[in-house]
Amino acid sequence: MLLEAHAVSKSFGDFFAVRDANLSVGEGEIVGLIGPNGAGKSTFFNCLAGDAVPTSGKIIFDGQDMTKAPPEAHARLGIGRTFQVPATFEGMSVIDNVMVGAFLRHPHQGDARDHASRIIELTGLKAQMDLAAHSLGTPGRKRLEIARVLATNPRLMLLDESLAGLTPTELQEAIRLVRKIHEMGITIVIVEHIMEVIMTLAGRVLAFNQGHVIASGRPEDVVKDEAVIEAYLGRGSHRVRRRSA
């Protein structure tokens, strides 16, 4: 397996977001985590990520211990994130912005700046290259993260809602650029609450409720699985939904 988590849980105080996780990701998968707003998926996502410390348990990436290792270790080892709200450079250039990330496997300036040519036209900015990120919107800057994470050449993204708040049009563009960096043989994890999102890309999902995990395999049987429904539609409401059916 590329990345294992065994048993994480995260607690802040007496509260815990995650309690004993699992997650086993094989080379080329593109695996799901959904669930409700506070599931504790995006805590998890950050213990995978480096960016929380687990309070137990252990995470494991290409054979090597990871659980306690800094953000900056699992870039160095091939592990990539984006974030929610998009996380760039708002007064540099796009293509600065995707220089930042080829600089870790490029240290000279022109190199870097190839690469991250290259890494622009792939993800379609090459028309915005030269403008400052804030200019781009929210859209253009989730396509912008992506683009700076891909030029760090990485073996796995961790894609936290990276297809959140877009257009119709803009989501199918975003889920075509997905796979095409999927077909690159980089292996995915995604976080996402839209369910089309999961749906077309997962192979296989895990869902989040109250910190535990309460489903796991393919897509298609996990949103049919009654601790789902019930999660994200709240007990009443699957009541409902039953008696009217």
Given for the second form:
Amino acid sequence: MLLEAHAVSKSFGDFFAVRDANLSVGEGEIVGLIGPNGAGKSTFFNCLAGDAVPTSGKIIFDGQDMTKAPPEAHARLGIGRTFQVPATFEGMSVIDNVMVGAFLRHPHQGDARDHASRIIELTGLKAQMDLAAHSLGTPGRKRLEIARVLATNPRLMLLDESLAGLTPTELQEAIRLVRKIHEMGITIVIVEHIMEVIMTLAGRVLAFNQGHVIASGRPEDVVKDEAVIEAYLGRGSHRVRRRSA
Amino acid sequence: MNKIPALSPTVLLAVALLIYPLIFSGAFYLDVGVTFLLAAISASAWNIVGGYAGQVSVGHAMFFGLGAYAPLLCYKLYGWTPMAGIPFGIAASVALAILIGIPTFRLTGHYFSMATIAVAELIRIYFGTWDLVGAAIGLQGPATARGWWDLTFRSELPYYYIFLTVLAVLLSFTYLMERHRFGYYLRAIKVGERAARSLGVPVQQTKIRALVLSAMFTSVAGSLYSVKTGFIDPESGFGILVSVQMVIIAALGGAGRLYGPLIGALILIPLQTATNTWFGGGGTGLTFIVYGGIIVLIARYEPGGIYDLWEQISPRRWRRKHAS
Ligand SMILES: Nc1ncnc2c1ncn2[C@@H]1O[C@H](COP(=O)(O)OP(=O)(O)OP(=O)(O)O)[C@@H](O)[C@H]1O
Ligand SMILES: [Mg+2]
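Show the other one: the form predicted together with its partner chain, since we just had the form predicted on its own.
Expanding to the full complex; the earlier chain stays at the top.
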């Protein structure tokens, strides 16, 4: 297993945002995380990326205990993540944003620039290369986040609603991009509310509700699961697409 | 073709600074020039950590003061050329930078700014009671030069060119830094520390390195000041005005920009000299008012300083001129 989370819990005061969550991801998989708002998906991601230290439980990546390791150590070992609310370096240009990621494996400026240019081409940001990140709009900034993480040469990418808020055409393009990333041999865990994305991309799905993993398995089975339908409360398991937070 | 437009302001600036003393050779103008250069050096040194990394120190006088005391202390204790004290000032400043950086950079928010003010003030008060460094009276350098190595000149002209050289070295260093991984990391930390860490940027270590480099150059600025004036006391070395002046000059011109501090000094120093000349002794109080006014203007209208303001205007002017 590439990534293993054992009974991970995260509480804020008395409130458990994540409780006893288990997840194992094999090399080359695409795993989807679904669940209603506030279910604990992003909090779980933060634990996996070292952005939050779990209250209890254990996280193992490639045989190493990463439970308490800082985010920069996660990046070095090959865990990359995007943020639900894009956290691009606003005043910096698109290429400079990607270069910050590229510098992790390419300390020299020229090499980092070459690597970043390749990634920019791959992610379809070439036309906006010299624009400031803040001029991009949310979909563009989400794409830039993907590019930036990709530039760190990750083995595992954690995508937190990176495909939210796109038009249907943009969505198809983004799905193609995720596929391309997967074909590069990168393992992916993706949080998404859009069922279409989960159904087409994920080989396996975990459903969260109120901090608990309430179901897991093949996507077509999970969306039929009683508990999952219950959690989405009548919104209809096939129509849980909603605007991004 | 590509490089010329970017280079020409630099060349113009260099030429202007080189020939300034030849055109304005009077003692008064030379003094203004030297003061300007020293202010530009200090603010450019501050800019590394305060501007590029966005870690706003309001206590950089601590490094300036250590740098200023070291040469005159070496002279007082051993009769050495004051120049010999410069490395000691740098060493002390580096040690202090690490001591402050390790605990404060771990915390988020304004702890770093507050800690720097507190430490600078503590050092100022302590030096005011410490007999070895002349307590409240301070230290003096050689009254007359025993040789060129004392760097004690009657004319301001040699100082002007020494300071200009140091400024050129510092700006070249900053220019290279901007293009190096380190410079990218600083800018990333400034806008998004959390995102930077997620991309593998060693935030804590990078901030400490920035503070150390900034402290080194600030210390050199302090040494240049005391070697030139041949005098230092707690207020002129560690006073809050020394710290605040660096912040204001950098912010006025454009913090985190190569030429920001230089532009800031170009505006503030003549302004300050003018108010001091017109209002005499009352000028010091006025300095505070001018500083306060500038802070309000920057905060209200243009947080990016004059540099950003210019960038917003100039592309439009350029486009209009070159419209086909
Ligand atoms: N730092 C925090 N302090 C206190 N409570 C928090 C904190 N972060 C998250 N929470 C709470 O934890 C719960 C889970 O939040 P989380 O963001 O993980 O949900 P999510 O599944 O990602 O939801 P969404 O689909 O809206 O993104 C929410 O109730 C949230 O209010
Ligand atoms: Mg979320």
